[in-house]
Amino acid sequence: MTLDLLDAINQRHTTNGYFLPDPVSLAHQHLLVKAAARAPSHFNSQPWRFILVDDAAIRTRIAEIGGNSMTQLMEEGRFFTRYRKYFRFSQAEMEERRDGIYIDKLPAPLRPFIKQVFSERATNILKRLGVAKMLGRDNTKLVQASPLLLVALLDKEEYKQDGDLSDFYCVLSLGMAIEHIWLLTTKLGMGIQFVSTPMEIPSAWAEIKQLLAVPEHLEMMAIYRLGYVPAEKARPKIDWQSDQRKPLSRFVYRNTCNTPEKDTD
């Protein structure tokens, strides 16, 4: 199968729901690793380290941190408080903005509270309405469900954490080598989601790498799930769109910052 890259840079999207329970194949799994050893890197020090994690236990173990770990950040407030400048409650809203997430699919219950989210009343009514675990049980069952795991690592030999460039480099290469990752799973029928509410709390985050034995010389970065995407996708209980982009007009300047690049069709 051909893709072109152009089209796979456009296709290119966060899977939010379930992938089939079929195995990444091994071929595919060093296919997306190598394309990212394919990213350029400063010096070519090729800093980035990578986990495959098909272990049924070991998945499970983390997507009961990152389960634990939503529920936690829901129920404190966290979460929303953190977030909230990137949600989108209509349609219009988010044809004005061209950024953010649109969430456009809730459980009816839920629905009356959309706009006072942000509350602490609200807060306090949807942990009484038990959204936060429920948040939590679905959050567990995708990441448990995903049949490969893929942790990033950079390595502090030149990831220094001191403040020198080569830490700006060493992010900025990582950066590019999941890119590729990701538009390879274009390519390859395969979605791909951050795992992100674990890294929000340090002792989860320190739990899974204990989980994982990442040795003192390489810093856990990141944790990715992946899998192949079914022919029909059913969406989460609360889902959301992103595919809006803004215009050039708003975040591309022509010969100096003065000069707003002009849109196109």
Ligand SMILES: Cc1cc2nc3c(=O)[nH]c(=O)nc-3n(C[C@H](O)[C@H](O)[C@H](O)COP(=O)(O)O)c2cc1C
Second form
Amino acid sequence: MTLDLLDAINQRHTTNGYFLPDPVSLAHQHLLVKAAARAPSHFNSQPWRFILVDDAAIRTRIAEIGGNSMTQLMEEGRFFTRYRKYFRFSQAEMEERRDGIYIDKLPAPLRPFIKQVFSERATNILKRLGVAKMLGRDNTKLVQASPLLLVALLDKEEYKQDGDLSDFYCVLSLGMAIEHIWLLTTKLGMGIQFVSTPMEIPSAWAEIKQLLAVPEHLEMMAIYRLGYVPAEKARPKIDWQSDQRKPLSRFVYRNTCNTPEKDTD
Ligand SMILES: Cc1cc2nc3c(=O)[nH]c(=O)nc-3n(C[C@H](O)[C@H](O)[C@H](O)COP(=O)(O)O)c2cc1C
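Mind pulling up the form predicted in complex with the named molecule next to the form predicted alone we just looked at?
Now the complete complex, all chains and molecules, led by this one.
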């Protein structure tokens, strides 16, 4: 598929739905991590490490841990209180704010709750209604059905976590390496999504590190699910939009921060 870089950037997005069950070819897996390795890093230190997880049993276990983490986060209400500020509740609010995510697809019984979901009371109602368990189960199925998991790590030789600049450099470099992968998935007809709920539960993250035999000298930083995207992209039961971007005037300045850039679009 010929796709120039700007198209790849503009078409890059997060895949919330199911991938095709087809295994990701070894050639594509290696293309993705070789593209990551072409990313810039301080003094070409290449502090990133990756695990390509296509083993079904390991993917299933990570999916279960991910789903259980989501249920726990939802039942404890932590997820809602922590990320409330990113949620938009109407298309109009989304167009006004031009950032955040708008959950525009929700099972009918849940729609009345969407705004209250951030209150303690609603969290208990959702718990009683078993919504948190349903979301967890759905998430487990989604991750389990993904043919490839990609785990990103940093070498602690560089990523010392002692507040030294090299920590920032490592995270920045890893971010750029992952963006290379993300952009290349667009060209390969693939999709990618963070599997981030286990990151919020230290015991879940520790269990995955053990499962993947992560050695002491490496820090596990993020997990992604990948696969080929179906032609007909069925939206999951609960789905959101996050395609808006701020206008220039809201994130760019001219010469000093006293002068926001003029919007051109
Ligand atoms: C650090 C980080 C954590 C993220 N965690 C999640 C996540 O848990 N689930 C998810 O679907 N997307 C996650 N995302 C993707 C963002 O939600 C997404 O990039 C943003 O909403 C813009 O949408 P787009 O990627 O489709 O352009 C994460 C992105 C970043 C950079």
